[in-house]
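First, one chain by itself: the form predicted on its own, in structure tokens.
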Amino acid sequence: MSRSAIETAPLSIVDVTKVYPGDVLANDEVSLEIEPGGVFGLLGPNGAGKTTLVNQVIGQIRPTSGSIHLGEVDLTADASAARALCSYLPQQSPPIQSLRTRFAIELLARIRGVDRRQARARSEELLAALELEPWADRLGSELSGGVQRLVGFAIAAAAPGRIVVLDEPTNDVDPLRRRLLWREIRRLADGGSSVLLVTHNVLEAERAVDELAVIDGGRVLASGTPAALKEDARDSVRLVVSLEPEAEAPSVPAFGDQQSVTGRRLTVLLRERDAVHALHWARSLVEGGVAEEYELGATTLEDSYARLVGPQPDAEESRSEEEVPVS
């Protein structure tokens, strides 16, 4: 298949089965289609098989029955065109303990056919990109998880592939540098790269991601763009209570059509139409002493994720505004 050919062919995921020995079922005939210059999301909860989908795409794992093709090149019968054609970030921090930054981003460039200057050159662009000058001559073993973690970006998209996956690629990254790394990211995709992107955050899934699916128990859930998505709560608003520390959570009215709590956050799905008594209910309970203050806004990915698999442990951490990635 032609250079050109591959550049242009999506990235084309088939009823991918995957059975581990004792019966367990990590990937239920999965299918995806996933274009070049875009950034495609897996979304779901930990345990949901997406780890296992996308070592299969890189051609670590086989899968039990089921295919996945770039263009006409079968990825699962061919481990090392996988290898060639994929840059992959693990959830893993990378092995870099005795090697120097600069170093092991230069090396992960060379090792993928790029030349002595060209390797230097895209090491510096990422070193600045990242803000990661100040750890440019240090041991990988010297850096925090964080920094780790950018690094690890950085040795990924030093020669990126048709193919780029990135396994949860903020974990321990502070909000300020993860702003940097998804400009990153997009521009991975700007250049032409799928980059799949693995995650349990629904927030970044909605700001961050062209396409997304939703997986859990192994199972595609749902697929499309985020507004998509959300299509089935259009007519809904959400109603955001923070409670007062020691309050119990109240009883919501029968207007709620959806709730949960996670740690002192209530959150209430409702009806437009009910918008009006929602917030004299709310108004109620911090006359009352029973909240500190309330919100009304327009539903989320987060709504419908709930309404496919449940709330997130996390999701109040998920919410935070500083992590909202910047184009």
Second form
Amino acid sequence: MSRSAIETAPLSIVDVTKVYPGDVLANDEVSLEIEPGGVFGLLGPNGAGKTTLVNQVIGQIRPTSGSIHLGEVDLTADASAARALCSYLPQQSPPIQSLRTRFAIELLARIRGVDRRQARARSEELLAALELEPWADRLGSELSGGVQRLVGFAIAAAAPGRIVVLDEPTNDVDPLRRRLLWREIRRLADGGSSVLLVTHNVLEAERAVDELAVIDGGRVLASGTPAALKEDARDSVRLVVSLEPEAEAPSVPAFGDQQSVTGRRLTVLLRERDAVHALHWARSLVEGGVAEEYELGATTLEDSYARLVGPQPDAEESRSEEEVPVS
Amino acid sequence: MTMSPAGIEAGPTNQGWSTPRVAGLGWWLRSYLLMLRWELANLRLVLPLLVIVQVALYGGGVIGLGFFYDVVPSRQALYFATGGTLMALITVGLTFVPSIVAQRRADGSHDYQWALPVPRIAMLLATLTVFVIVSAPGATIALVLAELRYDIELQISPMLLPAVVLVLVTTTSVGAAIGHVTAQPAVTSAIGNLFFIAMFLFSPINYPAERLPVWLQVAHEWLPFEHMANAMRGGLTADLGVDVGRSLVILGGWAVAAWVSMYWVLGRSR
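Now that the form predicted on its own has been shown, please provide the structure of the form predicted together with the partner chain.
The complete assembly is shown below, putting the previous chain first.
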């Protein structure tokens, strides 16, 4: 198959089921079609089966049934083709504890097939783009978790494969550098790679991916663009009420479609036509000393996500971490 | 343009994505050398320590064994010299390799390395090369010290090379398979100790097989340790009258079986 054929071929995951020994069903008939030159998010809670799925794409795990193709290349039958076509940032950062950052990026780029000069040029480029120069000559064991993540990304991006698999690349990365990381991820997609991004951070997924699939219990619950996934909540609004510290969560009147409490935040989804009732109700809570303040706004992907997989305890945490917008 | 076995054309690498040319001897050798650099870089903080421990253990061991005798008979001295050298080779494979491999499996390094686009045999041979480098100084020093201390004369023959290769392939393969299956450094170190005692006290490595009970002699006709010892003795001296040919054949069988099992265990798809 020629390079130009691979260039335009979609990654097709068809009915992939993976059962681990002990009848543990990790993926259940997963089917996805991923176009080249985009960022595709796999979004789901811990243990949803996301990592198992990407490990099958890179040829590390064999599906129990189903197939994964890039154009005509069968990645499940030909693990060596899968390894050649995919570059990969694992969930645990790469084993480079005894290596210096710059050396590790260059050596692994060369192992992925580029020559010494290109490996060096690309390594310098990524060190600069991710503002990693202060750590360029440090040992892997001396790096903080967030910097290790960024170096791991640089290794996967130095000689990127046609498919780039990034398993939770932003974990432990500070908000400013996350922005740099997203910019580089976008560049990989612009260069023609399909970026397959595993995350459990809904807000990141909403802002940074072109398409995504929500996975839970090994199944794809929904897939499409972030806007399409929000479609079901289009005529809904969300009311967020901040409760007084000692107050008990009040019972929500009949207009509430869906509600959740995280810490002192009560979130209620409701139809647009009920917004006025809801505002009256919220004001009465403030006047009655139950709530401190309230806010009415548009629904987010988080609301659709919560509807699909249930409310996530770390959703609020990710909101506060993610203060810098993704460009 | 070169076509790979997977049928993917190699493309320009200066921008955008790239795939390595996964075909040809040049690619194979390049992968081997790069993986050797990767291994040496990864282990560079522990390698000097391993070498020092090996030298102390087997250089010291070969001298220490002499204290069991008032005067070491010259035939026994030959056993110490050849046996001590062999022990230095064997223990790298059966003690260091399992703990390093177990560690790698536990911390995810194995999976990471296994996902790199290099031929797996080149990758495994690069790892094997590192352990050859680790075991060489200890084995050489054991041999030299034995020669000086016991005033013996060794006749090194070309048969030493296949003997050393087969010993290292067998022991490192068995060690890697054990490390990968147990995946716990604490367990592998206990198994390593068991091997050490089995070899040191109950195998005809540092003494002739006739001293063992008959049933153990029979067992050693098929176990690899006596054949490793015979193959080494055949390569180092002509004075112990061993049947090197038979031992090399049996040891060759062990080496192939050990390599194939190791390859299967490490490469098994999950």
